[in-house]
Every structure is written in C-alpha cells, then in structure tokens.
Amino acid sequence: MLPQFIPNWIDGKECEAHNNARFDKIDPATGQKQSSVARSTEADIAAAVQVARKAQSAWADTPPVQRGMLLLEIVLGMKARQKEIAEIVAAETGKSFKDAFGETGGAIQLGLFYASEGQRLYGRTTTSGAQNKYAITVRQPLGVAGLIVPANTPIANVAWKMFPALICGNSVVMKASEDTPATSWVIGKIATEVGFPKGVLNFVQGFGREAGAALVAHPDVDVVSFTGSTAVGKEIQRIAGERFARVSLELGGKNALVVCDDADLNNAVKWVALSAFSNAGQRCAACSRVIVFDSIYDQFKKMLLEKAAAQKVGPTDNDDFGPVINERQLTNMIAAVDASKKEGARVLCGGSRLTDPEHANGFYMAPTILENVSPAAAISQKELFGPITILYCVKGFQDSLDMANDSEYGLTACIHTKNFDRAVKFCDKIRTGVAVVNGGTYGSEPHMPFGGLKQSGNGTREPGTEALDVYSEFKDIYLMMDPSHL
C-alpha cells in the first residue's frame, strides 16, 4: 500500500532529492518506520518552480472550461481509487479507515466543485460614465502557486489548495507535509496516469525549514497559500510580502463552544466530544474552550466526563480517535498540561500519554478535560492541536460571549441554545470567521468560505468561490467604440 520510498513529482516524473537525501516517515500508531522520503532542499524547489513557470503559460491559455475537464479527470481518478487513497491516509495519520474514507470523499466533492467552476469564472460587464465606452472585468491567473499543507486532514488539505489554484490557470508547486508524504504522492501519481499536463502540478517532499521556506522565498512564486501555525504564518507573510506576492494564511484557532442553561445537554455533550476529541483534536477548528452557564455546569461536567471515559482510542473503525501525528507534538501537549497544573489547573480526566501495551509505542494522548483554568493562562490562549479541552463557568450570556471573544484567535465558535434571540446575537457579535448554532466548532463545507479573524488568518477565505479571489486577479478592460465606423 505505502511505497518503501516516496519521491517528488516534478514535471510529471518521480525523482529523488537532488542530493539523494532521505528522511524516515514514522507511523504514529506504532512508532515504527513506514517509509523513506525524499528530503528536498532549495535546489529541488528551484527545479520544481522552473518547471512550473515554463508550463504555466500554456495552462493559462487553456480555456477555463477545458481546464475544468482536465481537473475532472483527476477527480474521477480519485473516485476510482478512493479506497486506496483512504488506506494511505489512515496508514500515515493513524486515524481509522472509516474517517479517512469520509475525508477522501470530501476531497472528491471539493474537486468536483472546482472542476465545474471552469464554466463559471465570472467577470462582469458594467456601465461606463462615457458614451460609446464599455467596461468589463475578467479573471486572470497569478502565475506559479506555492502551496504548503499540514498533515491533520491530508487529502482534504491537498484538494483544498490544489484545485482552486489550478482552475484559475496557475501552475502549482506543493510542499507536502513531511508527516503525510504518501497522500500527496498518490495524487501526483493519479494526475500523471490520467494525462494531466506535465509541469503544471508538482509535489515536493521535505521539511518546512528546508523545502517550505525555499518555496516561500522563491522570487518566481506569485502566490503562497499556507495552512498551519500562526508563528510560521507571520514569517511567511513577512518573507513573501517583501516581494508583494499574494499570500493566503489559514492559521490557528482557540475555538469556544458555549453551553447555555436552556441547551439540549445531550446534544451539546455529543458535539463537544466530537469537536474536542475527533481526529485526535488535530483540527484548526477543534473546540478547546467549553464555556458553560453556572446553573448547569455541574450537570454538564458530569455528562461530559462520562462521554470522555467512553472514548475509545486507537486506529480502527471501532475507535473514536487515533494518535497525534508525531512524538514532538505529543510531548509539547503534555508539557502544556503539566505547566497548567503548576498554575492551579485541575485535570478532570486524561492529561498524559497512553502507556498501556496496546498504545505504548504510538503517539496516543488520552482524552483530556481541564477546569479551574484562568482565561488568561497560557493554555487558555495557546493552540495545542490535540484532544484537550478546558471547561469554564460563567454567569450568563454576556459573560459567555465576552469570554469567547477574549482570544487572540478568531476562527470558529459555537453556541448551544434553544433561544432564537441568543443564537442570532451570538452569531452577530462573535469575532470569528465561522459561527455555528447547536452543532460543533468544525464541519465547514467545500462550497463555503473558511477562514478567521485576528491571529487566525490574514483575511483570505478558502475554499468556496471566495478562493478564486486568492488565486486570480481581476483586470479591467475598456472597449471604446467609434460611431463613425458604423
């Protein structure tokens, strides 16, 4: 299923890193080596960008409808091999096959959406203030798109950036996540097999500091799109911004879910558990702050702890969530919990690595719930990207809204209430890019814009039709008519 060696895809061909360097990909479920991966550096990025630049002109000249038809061939290839892709995703991440299969289905759905956008790359025709003059706008590609994706939902992340960049007429160099290299590799393989134009879609393996940084800094990369940490996003903004490259950043979140005193508590508990623990909490939209009205706090806490105790941790379809992606991330999460305990936090459940024989070799974190944590504490403000959430007790609606907004992040938020007025007010006043009523903090759909405020991004939105604004630019065209020629 997984190849022993995972190469780059450049100009439609598999290739080693220029110096033949490799690194080991570790299975997060077992701690064992899975495969060797090309360890690309600046020279490999330069080669991929050169190829992409050369191929981009002909791709841009391909009518958008035909670009969509070519993208459809990739989508159909993904559909035909959905099971194989899901097996690769499950193996690389440690998540269940069931979850990986669903994630792959979402990526296919997104691909279909953007393939059809080739028929709808709308500009506009409008009026002019002068006689015999017509004003129109058209979309045009930017050039070479440098795309950097994380490992948490790998096939969705690949599709999320690849398809809108390509439909707009850009060529692509994608720096695959070092933790999920085979997921990108199999898409490169499918693209090659269906005859996608060589050089238009390229995948480069490697580490962020060695390959990702070189991609961001390359002067021939016209647009950079990155999903990941806020700290790295700030660095990307600074470096790419120096040459006025277009930059799209989808960064961290410290997402709040409010439980009001009139909420359906069974439904709220279900969605808190899913938002906090599913995918091992490795979502930028995960729920890491649960804000509960004081009149129901004890009852809700009891119910949530019962739900957490029932969580099954492992890589099978019978489990609720699997390991975190690597040992470094696991170590950082445990350190954050330990530091919070020294500041007075109370660990209600979890808080440590699972060390029983079934889990000892993998990177498994027990489902963790904390309380007695200050909203100003580091663990209340810092994104952890793991199955960890914190309970806070508040008096009422305004306090809950104020606490939810008291964060440097502004990605998603949710409220559970039967009160229409509370729901509307919350959605209006919460300072996030996504607001949900009586659901979870995650679950945005492929045709909808996703992104955040404050430290959660730089204002761009992907996917949805709004992503077309990331990967294209508008050109004003004025047509002057001479009546004497009539």
Contents of the next structure:
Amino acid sequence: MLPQFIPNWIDGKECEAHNNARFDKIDPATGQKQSSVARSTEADIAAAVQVARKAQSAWADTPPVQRGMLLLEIVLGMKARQKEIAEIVAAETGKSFKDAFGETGGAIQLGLFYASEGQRLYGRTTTSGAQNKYAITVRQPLGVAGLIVPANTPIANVAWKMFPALICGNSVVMKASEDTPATSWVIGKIATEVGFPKGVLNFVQGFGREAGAALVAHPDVDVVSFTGSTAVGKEIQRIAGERFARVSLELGGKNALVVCDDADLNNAVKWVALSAFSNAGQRCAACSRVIVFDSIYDQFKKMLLEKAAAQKVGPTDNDDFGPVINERQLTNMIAAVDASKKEGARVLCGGSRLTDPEHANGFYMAPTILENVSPAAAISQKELFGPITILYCVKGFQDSLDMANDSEYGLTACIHTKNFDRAVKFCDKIRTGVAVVNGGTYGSEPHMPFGGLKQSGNGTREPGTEALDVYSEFKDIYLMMDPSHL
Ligand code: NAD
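To test you: the structure above is the form predicted on its own. What is the structure of the form predicted together with nicotinamide-adenine-dinucleotide (NAD)?
And the full complex, kicking off with our chain again.
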C-alpha cells in the first residue's frame, strides 16, 4: 500500500531529488523502515519554485469559479479514495485506521468548503466621497505559496494549507513532513490523475533544515505558511520577513482546561483524557495543563487516574492512541519528564516508554499524568507534544483564570462548569484564540478561523474565510464615470 520509494511531485511528474538522494522513513508502530523518500535540497526547491512561478499566471487568470471546479475534482478524487488515503495516514503515523479515516473526512470537508469559495471570493463595493466615482476592492493572488506542514494530523494539515492557497489563485510548493511523506505524495497523485493543471500544485519531500529552510529563503516565494513548532516559526518569520514575504504561522500550545467545583466530573474526565491523550497528545491544541479547584481535586484526580489506567495504547481501532511520530520526539519527552522529577514533580502514572513485547519496538509513551509541578517550571511552560498532562490545584475561579493565562502560548483553553457567569467570564478573559465550555481543548471546523495569540502564532487565522486573507492581496479599484461622455 505504501510505495517503496516516495518521490517529489514537480510539474505534474514524479521525480527523484537532486543527486538521487534519499532518506528512510521509519514506521513509528514498529521501528522498522517503511519506505525511502526523496531527500530534497535547495536545488529541488529551486526547480519546484520555478515551475510554480511559470504556472501561476495562467492559474491566476483562471476564473475563481473554475478554479473551484478544478479543486472539486481533487476533492472528489479524495472522497473516492478515502479508504486508501486513511490507510496511508494510519501506516505512516501509527494511529488507528478509524482516526485516520475521520481525519481524511475532515480534509475532504475542508476541500469542499474552499472549492465552493470560488463562487464567493468576495471583495467589497462601497461608496465614494466623489460624484461619479465607484469604489471596489477585489482579492488578487500573491503568487507562489510556500507551504510547510507537520506530521501530527497529516492529511488535515495538507488540505488546510493547499486548498485556500489554490482557490486564491496562487501556485503551491508544499514541503511535506519528513515523517508523513506518502500522505502528501498521494494527494499529488490524485491531482495528476484528475488532470489538475501541471505545475500549479507541487510537493517536495525532505527535511526541514534542508528543503524547508530553502523554501522559506527562496526569493520568489511570495507567501510562506507554516504549521509547526514555535522555535522554527520564529526563524521563518525572521527569514521570510526580511524580504517582506507574507508569513502565516500556526504554532504550538500549552493549553489549559479548568475544572470548577460545580463541573460534571464525568464529562470533565472524558474531555481531559481525549484532549491529553488522543492522537498520542500530538496536537497543537492538546490539553497539557489541567487546573482543578481544590475542593474536588482529590476526587477528580482519582477519576482521571482510573481513566488513564484504562487507556489502550496501540495502532488498532480498539486502541485509544498510538505511538508518537519518531524516536527523537519520544526521547525528548521522557527527558523532560525525568528533569521535572528532579525538581519535585510527582509522576502519578506513566512517565516512560512502553517496553512490553507488543510495544517495545515502536515509539510508544505511556499515558502520563504529573502533579506537584510549579506553574513556572519548564515542563509547565514548554510544549511537549505527547500524551502527557499536568494537574494543578487552585482555590477558585480567579486563580484558575490567572494560571491558565500564565503561559507563553495562547492557542486554546477550556472550562468545565455549570455556572453561566464563570463560563462567560472565562471566554471573555482567557488570552487564547479558541475558548471552549464543557468540551475539549482541541477541535476545529473547516469554516471557522483557528489560531492563537502570543507564541502560538503571528495573528493570522486558517482555515475559514479568514484564510483567504493569508493567501490574497486586496486591490482597491476606482471607476470614474464621465457624464459628458453619455
Ligand atoms: P517542526 O517545527 O519541527 O516541523 C514542522 C515542519 O517544519 C516539518 O515539515 C519540518 O520539516 C519543517 N521544518 C523544520 N525546521 C525547519 C526550518 N528550519 N525551516 C523550514 N522548515 C522547517 O514541528 P513538528 O515537531 O514536526 O510539529 C509539531 C509542532 O507543530 C508543535 O509545536 C505543534 O504545536 C505544532 N502544530 C501547530 C498547529 C496549529 O495549527 N497551531 C497544528 C499542528 C501542529
């Protein structure tokens, strides 16, 4: 099902990287080599950008409604192959087929939303201060879009960036995640099969430092849209910002979920477990801080520990979550937990790699809950991107809000309460891009803008119609009518 070799897609053709360089993609569920992948560098990026630049003007001249119809063909191709795509996603990430199928469904919905935007690429008409003068704004493409995605929800990440960039009339060079190369490759294959215009949508495989950095630095890339870690996001902002390229950054989070004394505790436990552990905690919107009122702390802790003990870890549809994406990630997380222990953190469950025969070869981390951690400690402030969460005890509402806001990040947050006033105040005062009442810290919808404050992003929002602002430029047009010519 997975190809043995995963090439680039440039100009509608599969191709090797320059000098035929390749790297191995490892299966996170088994630790075995899964495929070899084109290891692209600056020369491959240059070739892809050149092709994309050449194809862009005809694509920009294609009326948006027709662009939408062409995108719809890709969406229908994805729908027809939903099972195959989900199998690829599951194989590359180690997540269950069920989760991968749902994620692919989300990507299809997102594609449908943007294909339809071709009929709604609204500008504005407004009044003018002068007689016989008409004022209009229209959206125009930026040019070549350089898109960089992570591996956590790979098909959603690919769709999230390519569809809005394309509907706005940009051509695309996407740097696939090195951990999920086949997910991007299969979309390139579908695009080619449905006759999508050559050169408009290109996928380049490779590592961040080699291929990603070259895409960011390329002078002919007009907009860089990046989803990934805050550290890399900062570098991208600096490099692409230097030449005034448009930059959109969707970065990390350290998201808090507050459990008040009046919460439905069963519901809160359910959502904390889902937000902290599902997808092996590899979500920018994962719940990594659980802030609990002191009067219910012990009861809630007991219930959450029971839930954690019941988590099934593995790659099948009967499991709650699978491995983390690579060994480096696993090693870093365990080191962070070990360091926190030295500072007094209590590991209530997990904290280590699963080493039983079923899991020993894969990159499996046990569901992990810590307590007795200072809110200022490194592990309270730095994102880990794994199935790890920390319990904190607070006196009441204001303390919980202050602690939730005490973070470098500001992506999502959630409160569990039956008190309307607490819910409203929390949504008003939490410094995040997403606030949820009585649910989880994660979840987004294709038509809703997602993004964060502080170190979680640079203020842009994707997807929703707001993503159109990332990928298009407004132009003011004034029409002067001369009555003497009538
Ligand atoms: P990462 O930043 O290491 O890598 C992400 C992508 O960037 C990969 O394709 C990688 O190859 C590339 N990259 C790495 N270094 C680069 C460089 N110097 N120049 C250009 N590209 C480079 O992140 P990761 O560990 O793969 O992904 C997890 C991160 O992504 C977490 O921080 C998570 O919160 C974030 N994320 C954010 C959102 C969001 O919408 N806010 C969604 C999903 C994931």
